[in-house]
Each structure stands twice: as structure tokens, then as C-alpha cells.
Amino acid sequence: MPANRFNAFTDYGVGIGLRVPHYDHILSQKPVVDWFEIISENYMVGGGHALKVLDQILDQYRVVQHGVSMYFGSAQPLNREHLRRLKELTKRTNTPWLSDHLCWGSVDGRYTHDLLPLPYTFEAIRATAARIREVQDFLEIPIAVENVSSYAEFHESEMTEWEFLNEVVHAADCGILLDVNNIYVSSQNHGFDPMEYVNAVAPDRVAQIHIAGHSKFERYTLDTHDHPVLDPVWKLYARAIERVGPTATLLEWDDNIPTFDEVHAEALKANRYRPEGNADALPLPMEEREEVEA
């Protein structure tokens, strides 16, 4: 199951985000890593240091590209130039598919930078699969949505967020992203089971999953990336790997960025919640073998 059509039949491992800051550790001390996940939006270019590092790392390590600028849910027009050099993009990489977030973050060609949610209506899932699967075939690779982080809630919704998501996957053929601590965060916010929505999602569309740290502010809670995962995260990624079987898992670190070995040693936790296992992996705990088990 974990290996399947969203993911073109891959069976990758435990990865990281390929960062500024690791370059020189990976080029120089050449680590064992399964994978590395780059956002595509900063190797869109025609040239230059990251386009150089990014061909050095392609010649030794397998790379899935993630965007942050799709905005699948918006209502302008696809942009055909990003699109035309997204595709560039993935021929260089041969990334195995190609992820990107189901929100929306643009009104008239101005950007927001923000990864905003969707009202979840039977009419946004029409406009956004409908966009999701024009990208896809202009692609010729697969898609995989991942379902954001959300602060503010919409009126008009019509179900479960979901709900929404099995619903926008079925109707796009695409795959999920499922990040897992994206879920926490959105059900501290918005007072609803995570555990219900992991158990909830459709296992054999899930191509991916993201597992990060956030932080807990008096009234909110915050998807930062900047620190280690957390336990009530841990748990969902356990269920998860429960459900869908030993899935390319990614752990993002975006601020506060320590070592390399750090985050690689983080990362490495998931293997804990693998079914296959693996001996770099740090032994589970029994108490969190316990709460696991419950």
C-alpha cells in the first residue's frame, strides 16, 4: 500500500529538507540520508549556486520536490510561465511525483505568500480539482496535496475539513501529503479529534507524509518548524504508519535551524513507528510504546 500509484510506486525511506545551512556538511561529509525534499520554488531559475549545489546533490541522493506557490484553490487562471518552469524543474530532478498544499493564496495575480484555507464546499472542490488535475497532466507526473495548517474557519463549509480532502483527492485522481503535525495544529485551533482525521483519510491515496514541530501559544497554536517533534505528533505519525504502511516520511526544519546531525537524528525517530525498522533509529521508550499501543 505505501508503495502506489500517487508516488509512482516508490519506496523511499525517512528524509529531510535539503537547506542553506547543510550544503557544505552534505557535499563534503557525504551522510547517509534516504532522501532529501527541495522547494521548488528555489531552484526555478536559470542558473546559479543552487542550481550548482542542487546538481551536485542529484548526483548522489534521490530528491522529491515540494511547492509552496500553487495555490490550488485560488480562482485566477493557472500561471502558465511558473508551470512551464516547475516542469523544467522535475526533468531535472526526476522527482517520482510532486507535492504542493490544498489552500489558496492569490487574488488577481498578487501573491500572499500565506497559505490560506479553503472553505469546504462541494463547490471549491470542483474549481480546485479541477485546477489540481490540469496541473497534473501538464506535468505528466504525479500530484500529491497536503492539507495546511489553519487559524481561521469559514461559515460556509459544508463538511469536515476531512471530508474535504478525501473528497478534492477523488475527484483530482491525485495523491495526499499528509502532514500530521499540520493536523494537531489546526485541532488545537479549531477544537476537533486529530485522531479522527487520520483515521479518517483515504490510506491508499496517501503518497507522503510530513511530520514537523510547532509551538503552543496561550491562545493558539502555531506551525513553526523550529524545534523537534512533538509527542501528541508523534502519535499521529504512529497511527498514520498504522494505517498506510511504511510511507516516504519527510521531517521539516525551516527555523531555527540546528546541526545537520540533528535534524537527521530527529528524522530518524520515525523509523520507531516502522514497521521495517532500522538500526540507526533511536529505541521507542517503553512508556511511548505503551501510549502507542492504547
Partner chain sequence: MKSTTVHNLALAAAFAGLLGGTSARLNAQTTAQNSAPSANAGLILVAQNQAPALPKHSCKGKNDCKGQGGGDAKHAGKNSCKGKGACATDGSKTPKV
The other form holds:
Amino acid sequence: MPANRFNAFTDYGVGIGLRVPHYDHILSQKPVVDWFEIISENYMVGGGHALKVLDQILDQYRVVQHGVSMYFGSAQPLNREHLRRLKELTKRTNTPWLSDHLCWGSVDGRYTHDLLPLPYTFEAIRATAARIREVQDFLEIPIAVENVSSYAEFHESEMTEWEFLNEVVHAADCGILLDVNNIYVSSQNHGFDPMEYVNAVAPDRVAQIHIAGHSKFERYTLDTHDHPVLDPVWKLYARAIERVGPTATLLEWDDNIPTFDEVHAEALKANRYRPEGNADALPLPMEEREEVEA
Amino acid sequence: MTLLEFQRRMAEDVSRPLTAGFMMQEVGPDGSSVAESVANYVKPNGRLSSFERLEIYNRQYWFRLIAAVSEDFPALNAMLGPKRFDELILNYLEENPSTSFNLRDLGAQLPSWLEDHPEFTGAHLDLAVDVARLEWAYIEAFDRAAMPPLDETDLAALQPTSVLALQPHLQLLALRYAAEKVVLAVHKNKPDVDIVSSAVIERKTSRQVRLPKPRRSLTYLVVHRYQNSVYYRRIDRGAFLLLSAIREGKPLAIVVDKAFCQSGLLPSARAKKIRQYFVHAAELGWLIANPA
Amino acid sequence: MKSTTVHNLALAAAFAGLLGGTSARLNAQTTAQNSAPSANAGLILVAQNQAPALPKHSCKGKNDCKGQGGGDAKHAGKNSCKGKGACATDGSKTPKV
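What I would like now is the form predicted in complex with its partner chain, since the data block earlier showed the form predicted alone; can you produce it?
Expanding to the full complex; the earlier chain stays at the top.
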């Protein structure tokens, strides 16, 4: 189950997001890391330092692309220039699959640079699925869509978020990047049982799992990516692994970034919940790995 | 409400300027109640009203954009001071919302916008514009493409009618001040890395920078990337005119005349200078074959 | 006639400069490939008697998917957005590899 057509039949373990403050450490110390996730937009440039580092990372590590601005749920046509440049990057990275969010964020050519929640309607399902299919056809690699953290709900919604997610991925025939931290954050903001969400997600479509830290304020919870993963999120992760199998897992840490070793150690805690893992286990070096054949 | 109507409405609310206290405005531009309008499509919950729930997105929108554009203009910030700089950035973003999927592009219009808004710079408009132009040139030089420089095969095919091109990452600037002195003084005081260790929580903070006050004097700069680092290189007027002519797509025969079009230099001195300009440009890999 | 001579002199200088500069660059590359890293192509810049300014670069990883601007309304304000940028790091250091 962990290796499926939505992650190109790969069998990745626990990885971390590639972040600028860790460049020097990774390139000089060459730590054993199962895989890195990059934010595509940060490497969609003509040249320079970022691409040089990326090429060096690609020489030694497996990299998966994660986007933040495709806005599958936007109601207007896709930005063709964005797609063209994204495809160029996928050729450089050879990413086995590519993920972005189940959200919207731009309208009439203006970008909010935020992951705005959709109203859970049948119209939104049709529009979003059509865009995902178009991106998937253009990029010629499997797409996984990620559930976002949200702080607002809409009168227009006709179903729960997990029903919406399942409907979209079914209509688009794409994978899911299941962010268990986002599920937790949204459950706190909207008052639903996060375990019900995890239990409802189509397990055979989960290509990847995200874990991260969040911040709890007096009246709402924010997805800040600036803390270690909190216990309730680990519980959701454990349940997700139980249902889906030991799926490719990635820790996101984007603010107040600690040392590479601290981030990596936090990510490797995921091995406690994976059948073949243990808390201290480091992933195998590249040359000792075998990938599952398609 | 269709999905598109919903998104237009929410985008308008999310991107509406905040109050002076960085909160969501309670009254819309037409004098209507924002709370009432938002309640029509956002559900409240037990802890937050519809207005308060949307306010999270409204504030997040501005904080993200302010942070993104501010980090590209640290010297302008240091020069104007945080109060004036914040006001400038807010006004810039109100008039120049993002039209790119990449936050990298957000500050692109700031130098030209600033030129038309002297109210944000006080008496130092020209220097502020120069600093902003230089800081944006830095961004362009940092990550625009680098093409293979001219090689011996390209040289063998060159004619007086040949058209060369400049590296896409190379930025040519004619400034009214030696603005690089200000920019470099600010960069020198920035910390190298910003890793927060759980063992050492204390973050390095930049000291108060004592900025140089450059005198008004025409300054020609090339901002370029060499071995993945960005450099500022002073050039003279002749080199600036010559490189500008290359960027404009003029053939070599015209380029060499452009460099000294109003100069009283003797022909031999001109030739010596032109040779020197081309030596430097070719040596640093600035020249590429014409992509057309 | 005179202006044609001046023009041709300038053009000849341009070709000579192009040839000289390109050869110097290619030679420096060869030298760098055959010698210790300390003698690498950075010498071209140093040789030109103009100290290159190397400003540090701010983080170029602006795009991310985290939330920001947290804190309840009563704690909000200008300071909330300070130091909460999408990225507060510096990516200028050339990797030492």
C-alpha cells in the first residue's frame, strides 16, 4: 500500500524539507537522509545559488517537489507559464510525484500567496478536479493534493472536508498528501473529531504524509511550522500509518528553524509509529536501497 | 454565488488594507459594514465571529507580503528607518498587489514606484531610489539565468555586423549616488545564518548600522554574478555606454562608436579604453552570443 | 576618411579585447581545474585590482506553506509581523565543498 501509483511506486521513508539554513551542513556533512522535499517555487528561477545547491543535493539525495501556488481550487484557467516552468524543474529533479494544496489563492491574475480554503461544494469538486487533471496531463507525473489548515468555514459548503477531499481525488484520479497536522489544526478551529477525518480518507490514494508543529492561541490554532510535532498530531500519524501503511513521511519546519540535527531527529521520531522503524533508526545509505519496481 | 464570485469576494476582503493597528477594517470602501458582508459567507464558531475568522486571513495576507518584500530592501529600510519604511511598503503593496505565482517577484516595481512617491522618502528621494534600484538589481543578479560566455568558436565567427548580448543576470545601473556604499554597510552588519538552536535560543541581532552619507556623483555600476556570488563593479561612463549598446542589440560596429560619442579623447586613447572594456567583459564572462 | 580610420581603430581594439579577455578567462579556468581550489578562478577578479564587493544575500526561500500573523487580536499589531517573515535566513554563504 505505501508504494502506489500516486507516488510512482516508490517506497520512501522519513524525509525533511530542504531549507536554506541547512544548506551548508548538508553539503559539507552529507548526513544520511532518506529524502528531501523542496518547495518548487523557490527553485523556479533562471540560475544561481539555489539551483547550484539543488543540483548538488540531487547528486546525492532523492528529492520530491512540493508546490505552494498552483491553487488547484481557483475558478479560473491555469497559468501556462507557471506550468511550463514547473515542468522544467520536474525534469531537473526527476521528482517521482508532485504535490500541491487543495485550496485556492489567486483570482483575476492577483495572487494572495496564501492557501485559502474552498467552499465544499459540487461545483468546487468539478472545477478543482478538472484543474488537477490538466496539471497531471501536462506534467506527466502523478499529483498528490494536500489538505490545508483552515481558519474559516463557509455557509456554501455542502459536505465535510474529508468528503470533499475524497470526492476531488476520485474525480481527478490523483493521490493525497495527507497532512495530519493540518487535520489537527482545522479540527481545533472547526470543532470536529480529527480521528474521524483520518479514518475517512481513502487509504489507497495516500501518496505521502506531512507532519509539522503548530501554535495554539487563546481562540484559534495556527499552522506555524515552527515547533516540534505535538502529541495529538503523532496520534493522528500513528492512526494514519495503521490505515495506510508505512507511507513516505515528511517533517515541515519553516520558522524558528533549529539545527539540521534537531530537525532530522524530530522527523525520525516518525519511525516509532512505522512497523519496520525504531526511534533511533537512520535510513539506509543510497547505495543500499532498493526501490519497488513499477 | 458561483465559485468565481465567491473567490472574488473573499479575495477582496482578504486583501483589503488593515487598520493602523494591523487589524481588519470594520467599514468597507463604500461605507458598508464588513462584519455584515463577511457574515453572509463565513460561518462563525463558538469563539470567533465570522469577521474575526476572516481577519486571520486578512492579517496573514499583509504580514506575508510585507515580510516578503521587506527582506529584499534592507538598506532602504535602514536608510529611511522602520516607521517610514513600513508606511512605504504598505502603500507600495496596496498599489502593486502580487501578479506573479512567485513571491520572489513582489518587489520588482518598487524602485520605479518610489520615484513617483517622494512623500515616503523626505529629502532623500534620489538616494532612496538609487538604493532601491541597487537592491532590486541584486535580486535579479542573484537568480537570473547565466548562459555560456563567448568562446573561441564564437569569436572566430565575429564580424563588425555581429550582435552580442549580455548575461541575463547582469544588471547595468547609472546612479546619482554611490549607493553601493549604503547597501554594503547594511549587508556587512547582517548575521551570516539564522539558525535557532534549542540549546542556544538567543538569536543574533543586527547592530544599529551607521550608514555612510554618499555625496551626489554619477555612479555607473555593473551588478553581476560570478561563481554564484553577486558583485558590484564600478565602471566608467564609456564602459556603461558600450555595455548599454550591447544590451540594446546594436551591432559591434555601432557599439564601439557609442562608448565615446561625446568624448574628446584621442583616437588612440579611445581604442585603448575600448580594448580594456572588452577584455574585462570577456574575462568576466559577461558577453554571450546573441540568443536571437 | 579620418572618422573611418578612428572607427576601424576602435573596432580592431574591440576584437583584440574580446580575444584577450576570452583567452584569459579560458586560461584561468584551465589553471583552476589543474590546481588546488585556493588558486581557482576567483583570481580573475583579484587580478583586476578592484576588490569585489560580496554582499550577503537574504534568504530566497520566500515561498512556503506555513501560517503567520498569529496571536489573538489583543496581542496583534506591528510587532507581530516583525521577525515573522516567510524566511528570516541568509543563504549567501557559498557551500564549502
